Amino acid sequence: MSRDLARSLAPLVISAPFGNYIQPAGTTATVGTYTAARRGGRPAAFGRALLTTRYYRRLGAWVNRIGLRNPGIDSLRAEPKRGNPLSQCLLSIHGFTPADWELLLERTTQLKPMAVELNISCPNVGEISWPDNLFRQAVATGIPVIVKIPPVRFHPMVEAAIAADVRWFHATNTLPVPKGGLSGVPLKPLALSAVKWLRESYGTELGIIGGGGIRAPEDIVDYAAAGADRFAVGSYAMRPSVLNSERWVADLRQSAGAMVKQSQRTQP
């Protein structure tokens, strides 16, 4: 895996787009997802994001329809980004065409984030596809690359990325359902299965960010047992009851840190 990224990436990661709104101390926020051109206006304000994210209490599930709403990658150059500097954040990008991806990667080299996350698997924007040379182009930027995979049918994507020397993966994105992308408790078994497959298939050469349904330290322990060495929190962090809960974040951060230290001790 990229040792430089392993040294700088916090044990607890805030997934996109939620990292646009909340950046607790001691975590790494993922900002975006940015596209090549403006899409649906400026990033949804916190209140609008909540309106596009529905919680199903009986299932412990979330469905979001944010759909990559953002002002386009060039907004990061035109205006200072609020919150942490990009050098301390992951930058999530999504291209609809090869030209989009080329522009996004060019801008990424100029913006110099901690790492770039290729969000190829967003369920709100149609079929999942990518240009044949995308992963090699991304690696050639010299910026650490993370590929965010879907919870199902991710094997061809992983194999192509591995062949291009990508060594970090985020497992997983939300699950496509008729009303948007499903996250929360129902996603966790699928995400755990993806993490386990990545680790068993490729060993310690990969860095794996595991996420989907993380709500408590016990969930982080489950992801660590499956093979994750970083842990991502997404839609659950947007609950008003926990948004300002420093204790909730601290508990997750402490558990994630402990799991990372344990993993480091056992690696060759």
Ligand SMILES: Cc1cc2nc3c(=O)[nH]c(=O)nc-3n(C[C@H](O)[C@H](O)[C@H](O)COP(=O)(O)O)c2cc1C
Contents of the next structure:
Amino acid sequence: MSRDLARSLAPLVISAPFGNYIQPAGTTATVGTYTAARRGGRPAAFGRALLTTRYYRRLGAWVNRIGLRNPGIDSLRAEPKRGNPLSQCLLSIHGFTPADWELLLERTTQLKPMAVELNISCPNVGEISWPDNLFRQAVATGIPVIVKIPPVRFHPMVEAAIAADVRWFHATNTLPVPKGGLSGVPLKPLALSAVKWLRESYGTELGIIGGGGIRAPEDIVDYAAAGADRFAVGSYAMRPSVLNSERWVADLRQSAGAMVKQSQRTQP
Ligand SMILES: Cc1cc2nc3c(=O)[nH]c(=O)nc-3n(C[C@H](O)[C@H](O)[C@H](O)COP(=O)(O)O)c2cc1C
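Please could you give me the other form, the form predicted together with the ligand, since above is the form predicted alone?
Now the full complex is given, and it begins with the chain already shown.
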């Protein structure tokens, strides 16, 4: 696992866009996803996220079609008025064109986040693709790079990223379904198998953030068994019972911390 990021990344990661709103102590929040230009809505409007999201209670599943609403990368400051400085956060970005990506990476270099997460797996913004030189350009910034992959058909993306020396992956984003992106409990088996594939294919040289359907300490144990180094929670933060409580974070943070400690003990 790439040591640079391993030193600073907390065991529990708050996925984008939830890290814009929730930054519990002892976790690493992902802010964004930011695009080059503004896309309707402001990240502060958490209610909007809920309005474009449908919850299937019996399935423990969410389907959203938010499509990366955000105020654009130029609204972001290294020391925001609210929340943690970017040096303590992951910055998630998405470009629609090569010029967008160039601008986003230039801003990333100036903003100096803990790491940059390339979100090339959002199912709500059209075809999943990336410029040929994206991964090399991102690595050249000198800021640790994480590629966030979709839960299916991620192999060409991973191979291209590895060839460009990317060493961190986040598995996974939501699953494309007719009404948007599916997250929560039904995503977990797919995300787990992506984590397992990454670990089995590339061994210990990779850092893997595993997430999809995490809502209890047992889920974190499952992701650790599949090979994840860190654990990401997203949709679960939208549960009304969870929004006003610190307890859920405390349990997940403790379990994630224990798993990271355990793997450090077993590593050579
Ligand atoms: C309402 C909603 C909005 C999302 N927006 C983003 C986003 O802007 N960028 C991103 O990388 N992932 C986004 N995701 C995906 C989550 O970060 C996470 O990877 C995914 O939902 C799986 O984890 P979970 O089951 O814990 O939610 C979004 C998910 C939901 C439910």
